[in-house]
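Taking the form predicted on its own, here's one chain by itself in structure tokens.
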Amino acid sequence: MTSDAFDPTPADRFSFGLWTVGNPGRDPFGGPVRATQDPCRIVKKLGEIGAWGVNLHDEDLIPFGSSAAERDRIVGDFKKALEDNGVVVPMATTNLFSQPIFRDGAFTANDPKVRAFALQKTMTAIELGVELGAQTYVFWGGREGTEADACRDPQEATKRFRHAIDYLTCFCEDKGYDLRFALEAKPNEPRGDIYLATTGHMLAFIATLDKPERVGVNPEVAHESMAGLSMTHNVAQAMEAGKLFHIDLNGQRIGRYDQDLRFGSEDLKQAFLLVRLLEGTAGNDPYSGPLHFDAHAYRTEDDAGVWDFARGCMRTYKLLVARAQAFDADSEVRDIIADVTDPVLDPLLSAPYSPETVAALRGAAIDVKAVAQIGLRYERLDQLMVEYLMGAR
């Protein structure tokens, strides 16, 4: 295999979950088509293809119900694999959805025994993540939702979820863990409706927490696209709020189940716009955190195809970075998107409210008809973007 400028390196901050490249191809209509992979082998393979990090749920590494001795042996082997292959663990999370006890949710379940067990399991998993070096801890409420909506007041569910996050931030502070939480939204699946369904819901929820400074978001391309929303707009809102703590990159077609496809394999224009935003090629402050691919190979693939998939995610991101840099360096593009300036109105629009600015603003002369007739050249701008994406420029 030839090497070029788009091959990934650890400096690119790319990461995969054990559950992503380790996905055996199981789906609701058929069993596994690939062998289960040992976590240490996954780390080795990720190191070979230039990935920087590996992320995990607690059960991805330590099987549910393992003894203390088994746990220590598994963790010891995993740490050695990380060290031997130059791979780090930037993020960890807890599986609060697979075990039957979580069939009605975890932090929001009606049964207090379930809620207590969810906290027990998460505190143990947080300790594992910290031991492995994780700096971010993600919460995805996979079963935090309903099919029979009359089962609980959704206000009570929000209060229960808030209590859990507040409790766990206090736990981290008490233990001296320098760990940030990132909340991951999804509208549905595996529940009919999942609480806090979008990144916007999560940002509003964070403002109600006891320690909002420790909590941000982890938007996912597929989860926002399932609801027909713009991932780019939601990520921009999180970045503007200083709350983009982590991100999940993949591909998704609107209106489908959660596909978790190779990054950039669907809606290449939106993938381009997202990379452009994250990299700051248009002039905004870039995102400097982990770039995590929460995706998996097609069910058609064998083991070699899994690593083709992983390499493809990373190469596509780097290809889009190069395309975004070229697009935003184009003088015609810069001319179209340049800020419109007005020496009279600009100072008024940037000034704080006062009776004086109100009077000046209301007295400003604006030729409404003339302004409405100015073409903005957005057709040309979009065509330029398409031509850069297609390699015509």
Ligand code: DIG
Second form
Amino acid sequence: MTSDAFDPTPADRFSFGLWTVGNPGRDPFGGPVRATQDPCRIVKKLGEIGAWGVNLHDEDLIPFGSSAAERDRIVGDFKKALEDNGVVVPMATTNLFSQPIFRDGAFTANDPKVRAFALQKTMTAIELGVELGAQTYVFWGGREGTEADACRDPQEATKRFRHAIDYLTCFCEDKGYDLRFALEAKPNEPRGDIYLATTGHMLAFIATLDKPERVGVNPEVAHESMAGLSMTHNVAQAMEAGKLFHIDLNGQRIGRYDQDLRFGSEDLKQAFLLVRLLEGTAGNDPYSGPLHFDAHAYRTEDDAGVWDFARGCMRTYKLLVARAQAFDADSEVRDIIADVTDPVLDPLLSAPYSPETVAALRGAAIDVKAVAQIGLRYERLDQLMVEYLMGAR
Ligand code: DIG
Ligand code: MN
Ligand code: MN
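Next block: the form predicted in complex with this ligand, after the form predicted on its own:
Following is the full complex, with the preceding chain placed first.
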């Protein structure tokens, strides 16, 4: 395989979950098609292809029901693999969706025994993440939802989820764990409807927490797209609020189940716009957190295909960075998107409210008909983007 400027290095901050490149290819209509991979082998392979980090759910590494001695052995081996291969653990999370006890949810379940077990499991998983050096802890409430919606008051579900997050932020503060929580939304699947369905819902929910400063979001391309929303706009809102603590990158066709496809493999224009935002090539402050690919290879792939998938995620991201840099350096693009200024109105629009600015603003002469006639050249702008994407510029 030829090497070039788009080869990933740890400086790129690319990460994969054990469950992503370790996905054995099962789906609702067919069993696994690939062998289960040892986590230490995954770490080795990720190090070889230039990835920076590996993320995990508790059960990705420690089989459910393992003894304390078995847990310590597994963790010791994993830590050695991390060190031997120069790979870090940026993010950890809890599997609160596979075990049958979570059929009715975890933190929002009607049975207090389930809610208590979910907290027990999460506190243990947080301690595993801290031991491995994680700085971000993700909560994806995959089972926090319903089919038979009369089963509980949705308000009560929100209260129960809030109690869990508030309790666990206190747990981390009490233990001195320097972890930030990142909440991941998804509108449905595996539940008919999942509570807190989009990143926007999560941002509103965070504002109601006891310690909102410790909690941000982990938007995923596929999940926001499933809701028919703009991932780029939702990520921008999180960035502007200082709440983009982590991000799950992948590919998704709108109107389909959660495909978790290779990054950039579907809506390339939206992937370009997302990378442009994250990298700040248009001049905004860039995102500096982990770039996590929460995705997996097609079921058609063998082991070699899994690593083609992983390389493709990272290579496409880096190719799009270069395209976005070239696009935003283009003088014609910069001219079209340059700020429109007005020496009289700009100060009025940035000044705080006052009776004086009200009088000046209401007295300002604006030629409504003339302004309505101005051509904005967005057709040319978008064509330029397409041409940069297609390598025509
Ligand atoms: C699914 O999109 C979820 C789980 O894979 C995991 O809990 C989270 C972290 O990326 N994403
Ligand atoms: Mn997903
Ligand atoms: Mn995800």
